[in-house]
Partner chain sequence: MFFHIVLERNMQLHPRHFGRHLRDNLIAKLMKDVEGTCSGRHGFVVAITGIENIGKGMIRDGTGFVTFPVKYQCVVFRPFKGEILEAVVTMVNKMGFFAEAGPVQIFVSNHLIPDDMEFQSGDAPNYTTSDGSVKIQKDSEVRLKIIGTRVDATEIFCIGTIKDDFLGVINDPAST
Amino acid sequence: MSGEEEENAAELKIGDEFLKAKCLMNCEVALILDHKYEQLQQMSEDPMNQISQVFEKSLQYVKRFSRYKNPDAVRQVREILSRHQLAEFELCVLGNLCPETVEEAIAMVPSIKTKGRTHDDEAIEKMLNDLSLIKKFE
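Could you show the structure of this chain alone, in the form predicted alone?
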């Protein structure tokens, strides 16, 4: 972004490096850290020597704030949100916070309603309903 242009996530003005970056939802990070935790436990006779406090706290945090626990559900959430041509950070905010209404979704991610985007209230409602179904059947 140029120095003169002000960043504003509500309008998707976040800089090219962030628009192109791959973001992960808390549930995806939890799966990755869980896998690494298991690897560390298998590699060491005393797992506490290998696992740092920062790693453990990070794992606890993402587990606590993960809305989806099942790996298949996590994959389905990303697939559903990806169909709606969301920016990576929009996808992750919606996947992490799981808004229940269109109004909540727009309040959390105002950029989904900006000019030139195809997200009308009906499309957002369908997306939220699909996410809610995944949560119910997880």
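Could you present the same protein in the form predicted in complex with its partner chain, rather than the form predicted alone shown above?
Next comes a single chain, given without company.
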């Protein structure tokens, strides 16, 4: 597949299929997997038997790296970020890594500064401020 060679997340080349798909932040995945785990627990005595290693590792990972724990905060993060005309992928990278400075944000998501986009430093700074506020009041 020729698309495979050109893939580069820094330039947002992740294939059409994934570009259009819904991305999930780690904290959202944690909510989904937790819910599913509870369902399994109700259905059988020993849920560990039922789940795959991939599931288990993913759950551990997203729990460890979730920046926001409570579901309301998670919803707010997505709402704030979605006001800024970001691609789904960019939105989730920012939500996952929570950069503190504009410089850091651009290093994490270089595609935010490519030509044709309207993000200036001020707008990015405002966005980061809003994010850190949610964290503070969680």
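The model shown is predicted, which means the values in this text are computed figures rather than measured ones. Throughout, rigid core stands for the largest set of C-alpha atoms superposing within 1.5 Å between the two forms. Positions refer to the first chain, counted from 1.
A.B. asks: Core superposed first: is there a CA shift of 2 Å or greater at residue 24 between the two forms?
C.D. replies: Shift of 2 Å or more: no.
A.B. asks: At a 2 Å cut-off on C-alpha positions, does residue 11 qualify as shifted between the two forms after fitting the rigid core?
C.D. replies: After core superposition, the C-alpha of residue 11 moves 2 Å or more between the two forms.
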